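Okay, so here's just one chain, in structure tokens, the form predicted alone.
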Amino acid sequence: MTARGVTKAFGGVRALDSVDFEADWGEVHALLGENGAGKTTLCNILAGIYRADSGDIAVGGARRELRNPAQAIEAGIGMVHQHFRLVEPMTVAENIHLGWPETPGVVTQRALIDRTRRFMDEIGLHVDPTAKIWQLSVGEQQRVEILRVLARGARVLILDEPTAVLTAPEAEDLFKVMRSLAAAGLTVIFISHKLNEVLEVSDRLTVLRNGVREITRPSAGATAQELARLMTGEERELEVEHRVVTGEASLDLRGVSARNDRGIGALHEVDLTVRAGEIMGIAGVSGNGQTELAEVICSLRPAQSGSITLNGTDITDFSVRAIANMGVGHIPEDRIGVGMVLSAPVKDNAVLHNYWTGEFSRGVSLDRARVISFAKRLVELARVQTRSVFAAAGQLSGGNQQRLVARREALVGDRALVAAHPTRGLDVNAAQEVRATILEKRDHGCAVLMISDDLDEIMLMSDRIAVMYEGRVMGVFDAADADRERIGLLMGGHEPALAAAP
């Protein structure tokens, strides 16, 4: 598949300029660059949802026109996208089936069952085929996006930030099936701001900077710090000293228990110790009891039993306002369907979780030039690039509005930052922006709650370290005394004696 001079703008803002793209049958085909450098913008016209202002794209040699994303399947061509697009209240066997050339036109739903669960087994990717998607981690609906593509006969396969929502084992799982679709002659367009995976998984790869085509080169002899610097033009390096913490409990959890959204079981009695001017960390493979944690500690999902105090104060039965008001700030891990809504402009989702307050609130009337005025200060705070704070949100990339809800939470959270996931679709700058607030959160003595399926983030950026399994914390760990293979086997409870008290 082969793209020439490729050009689309926005507004008059060009998001490429002229881009060359080739990526061979058979071959694992990264594509690198900064939030906002053109990636998922030239993988959208490669399937039909965008249309080139000029250029042009063939595949297997004929040139293509690529008008709708029904053409570019036509051609072989299928995305997987960063933010999902399943219908939520269907079952994971319908979403793969809908849209399926070979669905039968009458079938029973054991059938469709039965007929997932075969095509799972021919890809190597399981998700319960009986589950509806809204009650699926966020790892689980990004597995169905996949299946959903692979399943409609895709040759050139394009993957964005597939393993953002990925633990390790889920992203080496991926990995294979990437590279047993290459060996069968497939093409996989992989997007992704972790240069390990893709020096890992690629056999070329192509960086984009400002809308424009820096190198394709092999990615034999690459070096994660020579892709950094083609990507942003300079290397950084973020520098962490951990912290021994002693004291109060500044976030005190006391037996908590929870259920998810399919009614199960996912808290069991947790007992969890968060104290000012530390970082806890959160280890554990996905769908183990993290996101209910986060939820339930924000007020967004009920405690089914135990307690839950900030600073002494028992903060369990609290509404999601009240919780933020005593300066609790949620960096959340879906942050289209919790942390923003795309439709309102930036500025409106710069207050989105404090416009109430008396700062920008005048009885039942918003102070409008003090919103503008704060969102300009945010978006700059933040380097969100935007045309204006006037424009959606959604026109955003995921970087930029990952980056939004970070520094707009980390200024609510004077006491406590739950963050999940806070660095998950960023690139290297993008994410170490985002862990620099953090840490400086941390330095001003709020407790910090950090969630994060990437260990090696866990490692880094954490004071203490708890792991979880299965809803229950299995052992916490001071990060002098982290081992990651212990951690590595809590993870997947084969070690269930506690390491320490929390």
Second form
Amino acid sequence: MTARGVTKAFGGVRALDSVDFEADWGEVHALLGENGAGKTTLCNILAGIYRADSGDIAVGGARRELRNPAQAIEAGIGMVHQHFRLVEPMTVAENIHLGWPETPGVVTQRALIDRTRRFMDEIGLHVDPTAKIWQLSVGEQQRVEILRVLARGARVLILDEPTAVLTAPEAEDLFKVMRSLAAAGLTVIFISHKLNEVLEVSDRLTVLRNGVREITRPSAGATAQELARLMTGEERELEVEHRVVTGEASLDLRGVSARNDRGIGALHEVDLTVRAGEIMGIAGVSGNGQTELAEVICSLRPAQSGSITLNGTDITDFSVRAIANMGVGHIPEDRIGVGMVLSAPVKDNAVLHNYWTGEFSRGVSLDRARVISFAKRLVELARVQTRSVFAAAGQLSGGNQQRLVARREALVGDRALVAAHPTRGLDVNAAQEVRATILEKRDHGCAVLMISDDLDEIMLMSDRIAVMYEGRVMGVFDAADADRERIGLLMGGHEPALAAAP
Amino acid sequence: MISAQVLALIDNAFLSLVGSAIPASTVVLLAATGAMLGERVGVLNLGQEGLIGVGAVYAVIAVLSWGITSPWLALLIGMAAAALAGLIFAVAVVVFRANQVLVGLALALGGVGLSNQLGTNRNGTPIQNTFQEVSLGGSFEDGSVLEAFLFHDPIVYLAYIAMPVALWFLLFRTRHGMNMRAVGENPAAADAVGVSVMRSRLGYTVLGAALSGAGGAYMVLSFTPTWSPDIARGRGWVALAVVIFAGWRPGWVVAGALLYGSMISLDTTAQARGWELPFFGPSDLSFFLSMLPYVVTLIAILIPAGAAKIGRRVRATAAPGALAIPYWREER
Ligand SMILES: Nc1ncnc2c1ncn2[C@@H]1O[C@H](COP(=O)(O)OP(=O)(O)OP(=O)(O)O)[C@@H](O)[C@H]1O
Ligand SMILES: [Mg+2]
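Take the protein just shown as the form predicted alone and give its structure as the form predicted together with the partner chain.
All chains and molecules follow, beginning with the one already shown.
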């Protein structure tokens, strides 16, 4: 598959500037670049979602017209989007057969399910075909997307940040699938910010920088440092000094229980203490109550029982706004659903968490000038790449949205910061910057609760580590005597004989 | 002894109610089905009231001014006129992504105004060539139970039996219907697998408008059968309520239309018999009854919402996920 001179501009801003890109049959090809470099845009053009302003694309030597997704599928190109494109109330079987000319004209659930089972056996990926999409985990949903693309006989599979939302074992499974597809002669193109996994699974890689191709080279022999430099031109080091903080609890949870969206118990009698000036890392396989923990603290989810105090004040029944007013920041897991209003301009999103305070409001009116100057400062500080602060937040690239939300919340959180996956989707440098901000917050006496399913990140950042499994805290460790193996066992629900007392 | 009398009374009232409800509900049924088709692909058309008016007035014009003698041809002309109005609406909201609520309201007001204007000289002129009742089995005594159910014109049979069955099959048993539902739920997902969002949204909005127009044409070709100003008299709004009540399912639209049609007929029956509301006068009963369809809709909406509140998902009656949301491929 080759692309020549692909150019695409959005409202005068060039996202891609005559990019050449080629991937061979049978290879796993990684696409790298800073946030906003144009990776998603390039893939969307290959998948027929965006129309290139100019440029040619050929598959297997034949030039292809890719004016809509149907033509891309016809050309054998299939894409798994960063935000899945599945119809939630429909079943897996229905989703796989959507928009497919080979689906029988008259359909019954049984026929669709039988056909789906057959593909699953052929391809070697399995999901319950009768399940509705909203009942599936993210990893399973991704498998449905991959199945759908492969069932249509795609020869080029494009994956946009597939591992950002996967747990480590799920990611390993995905890599096996990618390798076996490449071994079968397909082309697999994937985007990732995790340089280690890029080096692990890809045969070749291409680096984009500001919409221009920087280099295409074999992955063997490359190092993470080198790639980071290629992507951004410089490299940031992060010094982390772990601290042992004693003293009063700042954020304190006692016997907190809560339910998840389906009404099932997700947190059971959680006791957790975060002291001022420390980072408490929450390790665990995602889906074990971490999301609910963050939401319960910020009042986005009611606690069924137990109490939450902040600096001695009981905040269990406080409103979301009252909690924000107390200086609690929240970097949500779902930046699009909870963290921002996509249709609103960047400037409004910049003050979303405190627009009502005296800083931006006079009575009922908003102080426009202040909002704009604050937004400009935030955009500069977080290095959000945007045309202007008046552009809709939805137009930002995924990583730039994350930069905006993470920095905004870090600014709001004076006393406490609840950070769920704060660096998800960020490029190496931006991730380091957000981490540095969080450390700075800590040093100024803020109590930080950090959730991540990247154990390396937890080990790097945390002063203390709590392990969660099935809604319970399995153990709390000081960073100094945290042991990967033991934490790993606890994350899997195995209670080693010598579990430390909290 | 008392009970026998009461039963006879109820029986009679019920029969006359159903007898008048079936044809009276046909208009609501056609318009509600038309609205449901559009909403299934994510287009909310609030202009039903106007579409009924346009369908009706063009059927009247076809008969009175163009000398069309076949009611079928007049029906088709009414449908075509409403389809044209629907096409203008669809282009505005699907191609130019205008706000569906605003354009829909404009269509409702504009359609009623236009039809009243065109109908001015034709007020009250009776239409001679109406649809004739045909029996679905034998002959009956006047006013018998069977007659109320088995003696109607062909449009009633088409609307109550053929159309819902065909639409149910289309929506839930064909590949095409599955794609259609996907467009209404998540157009980005449908688009990514090669379903043309624009084509299905345009197509079904126009087809839906034609059905609503058929409802209007039916009014003047069988039900009234004459033109009068504001002919829809709120039936277009009731149709929109029926779609919600029915949870966007064709079979339930039939049930909903009958229920709502009965409520409208109840008003007429009540006036004819001089029923009164306790403590209020007879006129208040009429107000109360015309309010009833909307109260029932409110309750129908609140039940699933209440169920969700106590932690139960009532997925089947939920609105299409992308209802009234415009879609543009390159936007994010
Ligand atoms: N639909 C759109 N409308 C306006 N601007 C857009 C649109 N899509 C992309 N852009 C702009 O194009 C640039 C490249 O975005 P793209 O999503 O390709 O980045 P990316 O490399 O995928 O970044 P990330 O790592 O953050 O996901 C960004 O500046 C973005 O704001
Ligand atoms: Mg991207």
